[in-house]
Amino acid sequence: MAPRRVLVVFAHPALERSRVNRRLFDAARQVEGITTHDLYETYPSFAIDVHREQALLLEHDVIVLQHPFYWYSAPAIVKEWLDVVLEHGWAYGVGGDALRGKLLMNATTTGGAEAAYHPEGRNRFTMRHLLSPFDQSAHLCGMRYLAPFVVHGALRLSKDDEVAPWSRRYAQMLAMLRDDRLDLGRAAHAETMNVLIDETEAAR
């Protein structure tokens, strides 16, 4: 089987202040065969080139939306990207099957601790529940949504050696997606991708 073509669509509106996302994105750039695409760098005025973005999506099998978790969702340019790129008649609706069969997931960072993202926690919902609009968008487009990769407590991570284990896991996950080494059935139903990465790596 040929390697899957993986596209990381990255969005961070204040990259110079990023503690974790910047390092994760750097790690993704080092993974052979992974395409990385920085939305804020490419479209600082939000004037998204729809045809270019659609062509990128067609060229890849796996789409990873990497971003900080802002107001229980993604930064504004991700919503704009979804609004204008996933057109009716192209991504969904009559004749809209361009993305059918592809994989979609989020890779995100939160300021709060993992315990806060629980029915009894401060944020009342799990990450999987809070990211359900992406899950449903994938479903509408005939894509398969996978559990998110999540780094919690990003505000407490500032040094290279604190972030390095997460960067390594993220790079491992991208390579697993590329090489079809993840159990997609489990990845589709897991709460997050984090444990699955460790188990898959340990089984090598």
The other form holds:
Amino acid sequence: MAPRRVLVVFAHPALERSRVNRRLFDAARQVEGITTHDLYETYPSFAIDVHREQALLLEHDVIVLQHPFYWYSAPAIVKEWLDVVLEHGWAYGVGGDALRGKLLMNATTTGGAEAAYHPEGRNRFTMRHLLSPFDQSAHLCGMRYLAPFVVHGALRLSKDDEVAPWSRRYAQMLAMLRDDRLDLGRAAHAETMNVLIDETEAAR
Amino acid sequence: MSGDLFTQAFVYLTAALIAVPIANRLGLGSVLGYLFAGVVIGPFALGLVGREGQDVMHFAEFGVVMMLFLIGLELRPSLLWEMRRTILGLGGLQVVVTAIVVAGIAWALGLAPGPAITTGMILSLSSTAIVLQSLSEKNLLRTAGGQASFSVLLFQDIAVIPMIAVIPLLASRAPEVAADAAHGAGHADRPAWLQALLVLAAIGGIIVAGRFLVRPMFRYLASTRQREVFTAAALFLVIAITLLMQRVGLSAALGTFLAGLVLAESEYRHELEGDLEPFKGLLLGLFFISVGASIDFALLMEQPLLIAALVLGLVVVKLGVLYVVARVFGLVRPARWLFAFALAQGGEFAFVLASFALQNGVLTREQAGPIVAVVALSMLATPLLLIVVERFVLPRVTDATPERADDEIPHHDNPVVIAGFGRFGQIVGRLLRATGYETTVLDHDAETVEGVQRAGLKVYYGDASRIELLHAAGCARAKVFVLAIDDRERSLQIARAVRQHFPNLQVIARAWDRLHYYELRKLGITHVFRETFGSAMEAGTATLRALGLRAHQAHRASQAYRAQDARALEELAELWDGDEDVYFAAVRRANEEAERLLKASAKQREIVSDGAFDNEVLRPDA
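Can you switch from the form predicted on its own and show the form predicted together with the partner chain instead?
Whole complex next, starting from this chain.
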């Protein structure tokens, strides 16, 4: 079977201040056969080229939105990107089946610990709850939404050796998506992708 | 030429170096400077150069020849074709009417018909050298009056040929022994048909050779990359044509003009211009000096009143004829006055024709002498006449009637009126059109209007500071007025008019610089844009990126700077009341304050220190 074509759509408004996302993105760029696309660098003033973005989406089977978790969502340009690129009649609605059957997921970093994202935690909702707008958007477009890849407590990770395991895990995941080695049924229902990656890697 | 060549060159150059800067400083123009220099070093003042001034003049006439070559280079044949009506019509009318009137007066003063007609022909000509040089120095050559003058001068250069043919026929006595065979006399013994054939062959030869011989030659010479060889070839070309023209009895100036025309569209045009320009300038200067030096002050001293009356008479008659002819021809008033004053003198060909008439026994020495003196003095008067017309006549007639009437603008309800459609207005206009908004465009520059119309866009010619034109353009119904002209004075004038007569019309204004910005703000215009600011911001942003900043950060930095600068600009605009001292004191204070803040700031290089996306501050919470 031909490898899946994986697109990492990346958004970080101040990459020079990033510790974790920058390293994750660097790792993604090392993975063979993966396309990476840096939104803030390509569209510094938010003037998104809709046709170019749609063409890019058509060329890929898996779309990974990689970004820091800002105010329980993605940075502003990701919302702008969704707003202008996923047009009615193209991505959804009558005749809007361009993205049908593709896979969508978020890869994000949070400041708070994993325990905080829980009905009893200080963030009151789970990551899956908070990411439900993306989940439903994928659903509306006929895409399959997978569990997010999450690095919790990113603010406390600052040294290379602290981030390295996460970078490695992220790269592994992208390779698994590319080679279709993940159990998509489990990936769609898991709380996060993290455990699944380790298990899949161990089973190899 | 007698005497030491270097001594002569020394005298001429010294005179030019002293007189020309003084004349320029006094606002009289370089032509008058050269003429006076000639008078001063001539035989009747310091006597540094003697009678050989005449010889020098023959040599210096080469400057006129070269000038015509350069003018030819600048003219496209198509443009010349467009001017054919003025050249033949206006030129022909001027020469014929002036010749008849002057001949009539000469006859009334007691000359026999032959000499009278000859005098009329000689004096109908004007000075190509003085007029073109003076007009181009004053930037008047491209005006309607300048163009008409040029056309007539061109016709006169052509008219010299039949005159040389006719003058011998008017002789009433045996010709004097030809003392000077260099000027056209050489061909007089040829039969007319041969002469005509030779002339046609020479003209055809120039055109064909220019097309098929000269261009390959220049291409080859250019490939040698020897600059002086190229210059030598340019000089060679002009001299060769001059010799050829003299052989067939045509005006050399006309021949080189033709050659210039043929080469006007060649790729070496600019190089030729650059190479010959200094020669032309110096030789023309030499020519003017020799005209000054050749003025016969002895004759003037003998009969000062008569000569003065004749000069005045000549100028008045020519001026009158020129004005009437121009009027008949439909030139507008300012152009008419400029044209009449510019051409109201005798020309350098008068010297040639007078000596030719003398040789052929048409005129006597007693008749030719005063003619030459009067012509030279009238040439001396030309720069002064031009100053008179420029300072006193033109300002008076120009305000009354603009050179070109404003275009008629049909009634419409376009939401946008754009005044000024140059580099700035065109971009605004194209954006609006691309977005589907109809615009009414006004411009006061004929060249811009023509160019834009050639591109297929509708632009109306007109002076947007006139209320009637603003009404005609639909300002009462439009929503927005884009003020995009580059002349700050007129921009302010228009802004004032629009604010006063159409207070509800929104004005988007282009400012030349900060001071212009302040003036426009003072007039109550809220949307003012410094014309270079936007692109300079883009260049600055690109520089930040080149230094390694990420695109979005560079963008934010430029946005932040833009906002900060806009605030400062508004504060300074408040302060601006025309007093530069108060203003610059405030600017100094603002700069010192900015400097102080910069030094106090720990993160000196961060213009955007708003803390956004700075997760450092969140770490204690984590």
